[in-house]
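Take a look at this single chain in structure tokens; it is the form predicted alone.
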Amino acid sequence: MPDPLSITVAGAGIGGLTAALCLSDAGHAVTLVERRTGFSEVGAGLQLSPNASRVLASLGLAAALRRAGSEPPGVVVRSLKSGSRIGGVRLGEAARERYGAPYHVIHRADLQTLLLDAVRSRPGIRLLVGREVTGLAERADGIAITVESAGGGRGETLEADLVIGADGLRSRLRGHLDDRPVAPARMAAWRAIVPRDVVPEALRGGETGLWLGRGRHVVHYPIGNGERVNVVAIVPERQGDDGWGRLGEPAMLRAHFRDATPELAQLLGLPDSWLVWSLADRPTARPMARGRLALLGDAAHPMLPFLAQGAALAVEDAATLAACLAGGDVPKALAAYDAARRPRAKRVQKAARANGRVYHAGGFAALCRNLVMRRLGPDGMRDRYGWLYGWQPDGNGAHGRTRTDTPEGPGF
């Protein structure tokens, strides 16, 4: 068996952390270095399709997964302006069933916090946070980053065996590897949290909803407990901002839905504040690892929010990484890492992106994609994507294997 390896880890998002615990349980040992001193997620839930929930389930988190998070029995499409139903998404236990995992929707903050409480009982895991990395040098047999304290002050150099970049869309790290810049995508999504008791009498089922209109879509689903609905709104915009969430007015979100149906219209009246995230697109790293660094999650392959994925490919890069590792050759390792990886990425990517253009169209096109969604049904809508939700790592880490491979199509 391979010596166990000193890796550290920089960031320490939902990729970061999962990362973290994965190489943990393969008995390595973890520096994880967070620039933030608090891990506060405000006014965000996710989506975990079965690719990643069965991956936390191995980690020991799947009854953790249970309290906090819930299972939609399904997604509901309407169009934004007439409230009439286009289509549907059967998950729930047929989900379950199908990919042998659940589908859980949660709030970012709740998932954040289990998988904190679950880094911090791991005996072999280091975390320093308030820390920013400021340096990389490697060396044939190690490499060192330096990290500073966020507010500035005298660097500590950390050594190690590898260092993976968990450190977000505008990754310092990546930058060793692939300099290609950010992209705007000249939308923003609107996020807001709401009581579920105060939410129209027909949205406040379990289902997720789906509002599909030319140029922007609305998302809504239980979070909490089903105790608070998650609201997110995409629409365009003309001038990104770099920052992580901004506020924003009220009275601008609604002009873009002025036309709405009026359950949608009351449902995005009710919050008095949204966050709002400018959105950008950045081409999958080339390549996501070389010698002894390694990328994952947004870091290698920002995700647009149109598949929901995001969260779902950091965990699985994760759980590849470590898999690969197995092996105990770094550079081999890292070099299996971006073969199984990469690829998998770029088609995720080009999935996410080819929905958002499903989801905004409108005219000839939308007629067209009514017509395929209701063809297909609730069933199919989701079997579509089982070459997506039917991932999991094979015996040896160095690719990825699905329960059920069907074609992908247009998108939902």
Ligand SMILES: Cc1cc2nc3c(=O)[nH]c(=O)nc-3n(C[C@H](O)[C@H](O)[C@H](O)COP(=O)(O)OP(=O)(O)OC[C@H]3O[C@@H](n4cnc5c(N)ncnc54)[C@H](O)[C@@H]3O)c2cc1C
Second form
Amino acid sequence: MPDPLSITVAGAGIGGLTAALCLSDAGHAVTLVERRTGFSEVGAGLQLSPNASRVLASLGLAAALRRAGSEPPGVVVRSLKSGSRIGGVRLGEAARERYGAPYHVIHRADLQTLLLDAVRSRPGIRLLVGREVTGLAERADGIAITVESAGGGRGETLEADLVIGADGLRSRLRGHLDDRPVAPARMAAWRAIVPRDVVPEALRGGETGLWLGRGRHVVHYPIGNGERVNVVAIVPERQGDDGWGRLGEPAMLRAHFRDATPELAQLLGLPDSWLVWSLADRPTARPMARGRLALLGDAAHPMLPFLAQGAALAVEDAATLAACLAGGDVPKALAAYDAARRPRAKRVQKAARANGRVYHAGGFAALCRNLVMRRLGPDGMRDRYGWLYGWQPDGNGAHGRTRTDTPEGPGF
Ligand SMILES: Cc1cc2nc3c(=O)[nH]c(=O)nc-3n(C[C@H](O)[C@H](O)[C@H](O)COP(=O)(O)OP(=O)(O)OC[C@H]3O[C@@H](n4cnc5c(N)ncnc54)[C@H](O)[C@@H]3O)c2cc1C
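Can you now output the form predicted in complex with the ligand? The one shown was the form predicted alone.
Following is the full complex, with the preceding chain placed first.
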């Protein structure tokens, strides 16, 4: 067993929290630095597919996930204009059987809370909040970051064997490895949560609803023990802005869905307020890790949300990084991490972009999509994701692998 390392993780989002847990459970001493002072997550839901839930289960979080989240029996795909059913994806018990781990939906705040509780229960993790990472200096035998408290004040230097940049889409640390900029995706995600009992009766089931139309789509699913429904509408946007939490005018959203089928229009008319997030894209960092600095999650490979994989890939990164470090030599371990994760992240990014095109198709392309979905049926659609959901950390450590590989199609 190699000596335990001293590791600093910058950013306590889903990726940073999971990395801290994986690394601490592997025996390393972890300092987790977060610039926010509180952990109140904005209201929104998250889908957590088996490739991620299996990692969280290995951290002892399966029961907490079951309590806080739910397992939709499937996805129902419909046309947003006509309301007719296009297809579906079978999940629930069938996803567990096929992939050996559940497909959860959960409120982001609930996931963040259960990860944070686990972090606080590990004596090997030191959590520093209200501190922003502002600089990095690497030497042959170590690495140091500078942190400043959120309200100004004196900076402090933290020495470590390894630094992990889990600092999100606009990562400061990414610039040390790859400075290709963030590009606006010219789309926005409008997100809201409504009580389930006011939702149109036909949409109150446990399934995830996916409504497709030219240039836009809507997803909804129950969260918070089924008492509320998370609604996300993706629409075109000319000019984006940075970050979360811009308030959206409900009438503007309704205007995008004037032609929607009455049930969907009713659902979209329910929220008094929407939070709007401009979507952005950026290539997978090249490299994702070098020397004593590694990136993970959105810092390394932001994902467009058309495959619901951003957080899931951050969780995969965290497990892989911990496995790679089992050998002890940091630069070698990070080279192995880069080799294991970069192709996977690029493949998922590509598939997410393709899914966006398929979801938003119109005319003849939409007809072809609908035909393929009908032909595949709910089990065929689920199995199409075998390469994605079947991922698990390699039993030997370093390289993640896919247990159930299936050819990659044009997306969905
Ligand atoms: C509409 C939408 C729906 C989505 N749905 C899903 C889904 O269903 N399933 C899924 O898997 N993914 C989904 N995602 C993607 C997912 O939300 C992100 O990929 C994921 O949260 C990224 O986690 P992260 O930890 O890498 O980054 P973040 O969550 O951005 O965390 C980064 C953290 O670093 C901190 N930080 C930043 N800079 C510094 C600094 N200099 N010093 C210290 N701290 C710093 C930040 O405050 C933050 O806490 C969705 C995204 C969108 C837009």
